[in-house]
Structures are given as structure tokens and as C-alpha cells.
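A single chain comes next, written as C-alpha cells; it is the form predicted on its own.
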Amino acid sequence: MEQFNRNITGLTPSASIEFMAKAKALQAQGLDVINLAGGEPDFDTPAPIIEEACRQMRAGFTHYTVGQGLPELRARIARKLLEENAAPYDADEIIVTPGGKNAIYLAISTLLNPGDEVLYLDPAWVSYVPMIEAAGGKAVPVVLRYEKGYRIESAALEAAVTERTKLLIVNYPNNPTGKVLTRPEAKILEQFLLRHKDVILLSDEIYERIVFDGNTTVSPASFPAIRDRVITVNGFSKSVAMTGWRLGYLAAPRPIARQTYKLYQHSITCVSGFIQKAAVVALDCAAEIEAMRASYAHRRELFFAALNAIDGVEAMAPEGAFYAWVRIEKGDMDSFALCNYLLEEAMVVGVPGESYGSGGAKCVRFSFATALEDLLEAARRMKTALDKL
């Protein structure tokens, strides 16, 4: 029998790509689903992007590019993070990659040896356990609770510590949850860092532009006392609507950078220049990025709205990203059974809460980046399917 490399055959699919896969192939059935599983963006890509891609292509700048991404767009993002983030990284700390996973996942595969633990908030992204263990590390969770508003806690994290800990990952705004990095449960992080000086943290920030209710994002390497051991990773996908690009970046300190890009060379050679290029006009869309932020918050409002008016369903409005985290209280069926029932009694498609780690239990995550009308219909549809049980 053919053998495969064991970190991979263990590793669990993503829950979001396969309920965004049943969605599909029921949609190509004729059936009438109404797909809240993904995480994509329903606005097109803004023009000023799309034009300044084309002229590049035009232009022939479709080879090779050579370097850790195109220098003005490297520079360009170091004066983001600095003006917007006040986090100050040099141009050659950073990294641009085939979108914010891809940052990621090198990150993880340059730092981890074998056996060597992560710790990550849970809940979590799907995708950081699978690429934690596919580099042959040890996935720790730090459960933070639904009763506490996932709040991060000192304990918690001093519970979970080891000597073998290696690497720590945040992700603020938050997917699942949609809370935001405070101020105070920042500062946690860095007297963490600071009382276990050989771990390194990963920020993912990759929702940092979606932000409601005048709240503002934090980003930890902000700190001085900590920046030298802290990689931010972020990207164009979810804030300028460019998913299907395929474009993120990671910042980190110079000697990881310069670890991390040796696999880069080996693994995805360049970013296509054209859309590089477009990055940097991306970049500049603030009046875009604003008109879609605000559209979110209106339907934010009126979605959670009828999610809350549903027997049985508690809707926390999220801070930043475009999720609802609901926690449904139907019998005794789990995260897994409730979309599934959903899925066939009501034809709306969301994800298992469980998916996102035992943080999730009694959750379901839906999207909130289509329709409105799909919205309000889906929340309709819902209500009748609930009130059945």
C-alpha cells in the first residue's frame, strides 16, 4: 500500500470548505440554499484594483519577480503597519505571499521542530490546528468561554504554557467570535511574553479594517518590549474584497523573516507582479474599504436583529469581522446536528461552532458578507425550521 507522510493523513478537512461544498452542489441541483458558510466577501473587486491589474498585464509585468515581494509594495506596507498599526517593521521584515493562510502556514513550518507545542485561542480559525500538526507540532488550546465573552485571561494561558512551547497565535478581530483585541487583554499578552521570553507570537489580522461601533484594533506589536518576537500576517482578501487574488503578507522579526524566506524560494518562488502592483492602488481605497465596512454594519444591525427575535438563539454582535456567532439552545443537539438540520429543514447553510474547538460547543457560525435580502430571508427561514423543535 502506497504510504503517505502521517502529519497529513491525520490532518481533519476544513468544516467551512466542505459545508461551502454541500452548498454548491445542492445550489447546482436547482435547490434554493441560501450559502452562509464562507468567508467571502459579496462586493466586487474595487475598480481603481482591477484596472491598475490590467494595465500591468498590458504592460507585459507578467514574469517572475524575484525577492520577497515587489520593493514599493513592501515599503508601502511597512508604512501602513507603522501609520495605522504602530507597528514598526522595515521593508525587508517583510514578506508578501499568495494570501494571509499561505503567510501563515510558512510562518508555522519555518518555526515549528517536531514536538515542539502551540498554543492557540480557542475558539479558532479551522486552519491553524491542521497546519500546526502538518509541521509535526503539538496544537495547545486556551479555551476561552462563551459565558466570559471570550475574554483572554491571564490563567488561562499560564495553564497551558510549557517549556516545549515554541509559538502563541492571536487572531483579532476574531474569526469566529467577531471580539477585538482590547487594550487591557493585549497588555496580557505581552506580560505573557515577557515572563516566557523564547515564545514567539503570531498575530493574525487579517479582519482589522472591518471594525464596529468606533471600536479600534490592537496590534501587539505595538509593544516595543515585545515587537523582536511578534509576526503580524495580514492581507487583501477580506477588507478590499480581492480573496480570489490570492494576497497576503507576514512581517516579522528579521531573522525569522530571513528563515521564512528560504522556504518561500523553495515553496512558491514570487507573488505574480501584476498583482503587486495592484496592491499598492489597493492599498490607497479607503473611501472602497469604508463603503463596504459600512454596509456590514447595516447588516450587522438589522440580521442579528432577527436572529435574536428566534426561540432559543443568542446572537452576540460582533465587534469586527463579518460573522454571526450564534449559540442556538435546541435539545440536545450539537454544533453538527443544528447545521445539518438547518441545511435540510431550512436550506441555509452555516458552519459547526464545534469545527472552531470546544469553545464552539452549542454555536453555529454564518456569514453576514452576502445580501441583505439573503440575510433577512435566511433568518426567516431559520425561525420556522427552529420553532419546530
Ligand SMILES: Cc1ncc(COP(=O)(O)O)c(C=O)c1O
The other form holds:
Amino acid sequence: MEQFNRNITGLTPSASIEFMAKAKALQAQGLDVINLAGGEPDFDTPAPIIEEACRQMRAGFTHYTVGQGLPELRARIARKLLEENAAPYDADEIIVTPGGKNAIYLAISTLLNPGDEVLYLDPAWVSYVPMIEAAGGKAVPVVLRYEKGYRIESAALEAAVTERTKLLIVNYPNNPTGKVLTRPEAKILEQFLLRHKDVILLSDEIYERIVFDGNTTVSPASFPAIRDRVITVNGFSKSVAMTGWRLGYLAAPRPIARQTYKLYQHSITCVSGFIQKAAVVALDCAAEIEAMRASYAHRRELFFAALNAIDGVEAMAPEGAFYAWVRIEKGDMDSFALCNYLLEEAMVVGVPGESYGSGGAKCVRFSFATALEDLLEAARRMKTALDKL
Ligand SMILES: Cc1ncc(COP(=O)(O)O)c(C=O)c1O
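Next up, the form predicted in complex with this ligand in place of the form predicted on its own?
Once more the chain from above appears, this time first in line as the rest of the complex follows.
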């Protein structure tokens, strides 16, 4: 008998977590490493959220909660989705999860049977493929091209779809490219779903509140013709600097939510009650969210100017999220070799573009949710290192 589930033994570890660990290990040795590998806001969680969590803890709100999430939180999320995203979901179609990551995992695990195919847009966040494979599915990349600005094209989706395609996963604003979902591209997704009636769309909108230059990103669930086949995932980690609280949610058409909730009951039980209470406050922290967004916008401006001043480096300003997706044309190095070179020569840590798929060739992802002086120092060091090549 095999000792382990082969869906799990076949998984590769998360590249971004590995590079973050590498950076932490070097920092622990006392080396002056600038870690731009992570994906987390450097702000503290806004005070009103912390105060509410403490208040609820003191009030004894520390026991199991029953159901898909506290009714007042699910009602507030439903209002947010309607008002901010034009995405109509009822409160009973919402499940509050420990992080957006878990929401995606639950949805994928609920939907897939062995051999079912899942389309995802490449470059893609590092966890979709392992989650699909852990559930016994087959991950099928739809490779978007740097040269075409990573825009979605109908022909690429059509070339990848088969009668086994169960799910299509999209993520906007995108990690790692920083693209938002424009209305014409959202229309392409809508038309694709209308042509392929069995396909479900999972829209990961975790960076939704972090957009620049007046850009907005479209929620596919706002299209009435497909709403009944769209799962929307969002959370609190990125928008309100709550990564460590582990709090997210999915909104899914009722039949999908009902099945997903069964897996939730048997694997999670609930998200801490005092955290859910604090989440209600977080959804009203518009001013705090805007202050963080404005700060990212300022850093983006200066960091990108410094990066683009380096010979052989091209950094497209992202429309959303907080990543610099940088193309480096230097010699024959692939993105893993480039990242190792930058780590050794410049003590700057980024994540190799190819860990996001073949669409990430020659690219490196750097987070700019980091202090401005570190970003500028990182760009200076990278210039010195890259000019040697
Ligand atoms: C694209 C994307 N989706 C989902 C997540 C999950 O975030 P969390 O589980 O912290 O809500 C992340 C985190 O890095 C992400 O980058």
C-alpha cells in the first residue's frame, strides 16, 4: 500500500514561501537582506479592528460559532458585494473562511472529481495548481503573453477548453502581473461561459481594494447571465492588513455553497467569533483602506522610476495589487538563476517569474508593500549587480 496520497506527494512547495524563508534565514544570520518576496502589507491592522476583537474576546466571544459565518457578518459582506461589486449574493450564499486561500481550496475540493480539468490564466498565483492537483484535478494553463500585456483572449480560452473542463479560475487585480480585469475582458469571460454551459468561474478578488490611477476591476458576478455560475472569493488579508488573522470568504450560488459548507463543517467548524465580529468593523474602515492604498501608490511611483532606470530592466506599472512584475533581459539566466544572483550579489529577494508559470519567463516579482527607503535601496543594489552582467 502506498504510504501517502499521491496527489499530495506530487505537489511542489510554494516558491514564494520558500524564497521568503531563504530571506529570513539570511536575516537571522545578521545579513542585511531586503526581502521583497512576501505578499503582505507592512501596515499594522487598523486600530478600530483590533479594539473590536479585544472587546469581543473580553466579552467572552471565544467559543464555537455555528453556521457559515456570523449572520451579521454575512449580511454585511452581501451588502458590500452588492454595493461595491454589483455582485448580488444572498447572505446564505456566503461562507466565512480562515483566509481567502481556504475559500479557494474548499471550492476546488467541492467541485472536482478525479480527472476534471481546471483552466487557469498563466502567470498565476502559486497555489492554484497545487490545490487543483490535491483535489485530483488536472490543471490546464491558458498562457497569457507579456508582449500582449497579459490580456485575456477568447481564442486562448477556446484552445484549452475540453468536455472535461469543470472550472476556470481568474484573479484580478492579478498576482503577479498587477493587471485588473477590464470590462472588455470580463465580457470575453462572460461569452466563454455562455458558450460552455457546464463551466464554473472562480473569481479571486483578494486585491480588489488595491488599485491605482483610477483603475477599477470588474467582478464577473455582476453579469446577470452568468451570476449563477460564478464563485467570488475575497478576504481581509491584503485590503485591511489582516494577513495573520486568517479571514476570507467565498460567495457562491446556493447549490455550490450548500455542498461547500458540508466540507467546511467537517474540516473547519468555524472561524473565531471575535475575529468575525472585528471583520464587521473592518468592512467599514474605508478611510484606513484608502490611506494604505495611497501609500502603495506613492511607493509604486518611486520604485518603478528607479527600476526602469536600470539597463535591461522593464517594469510595467501595475494597475492593481502591490507587486512589481519586472522583466530582466540580462544574458541567458532564467528567472530562478536571476533571483539567486540578485540574492547573492545584491542581497535583494524576489520571486522567480517562472514559479508563476511559463508566462513568467524572464520576470521577477518584487513586493512593494515595503518601506520606501528599502525599495529605493533595493533598486540601487540591483542596478549595481545587474550592471556587472
Ligand atoms: C492571488 C491570491 N489569492 C489568494 C490569496 C490568499 O490570501 P489569504 O489566504 O491571506 O486571504 C493570496 C495571498 O497571497 C493571493 O495572492
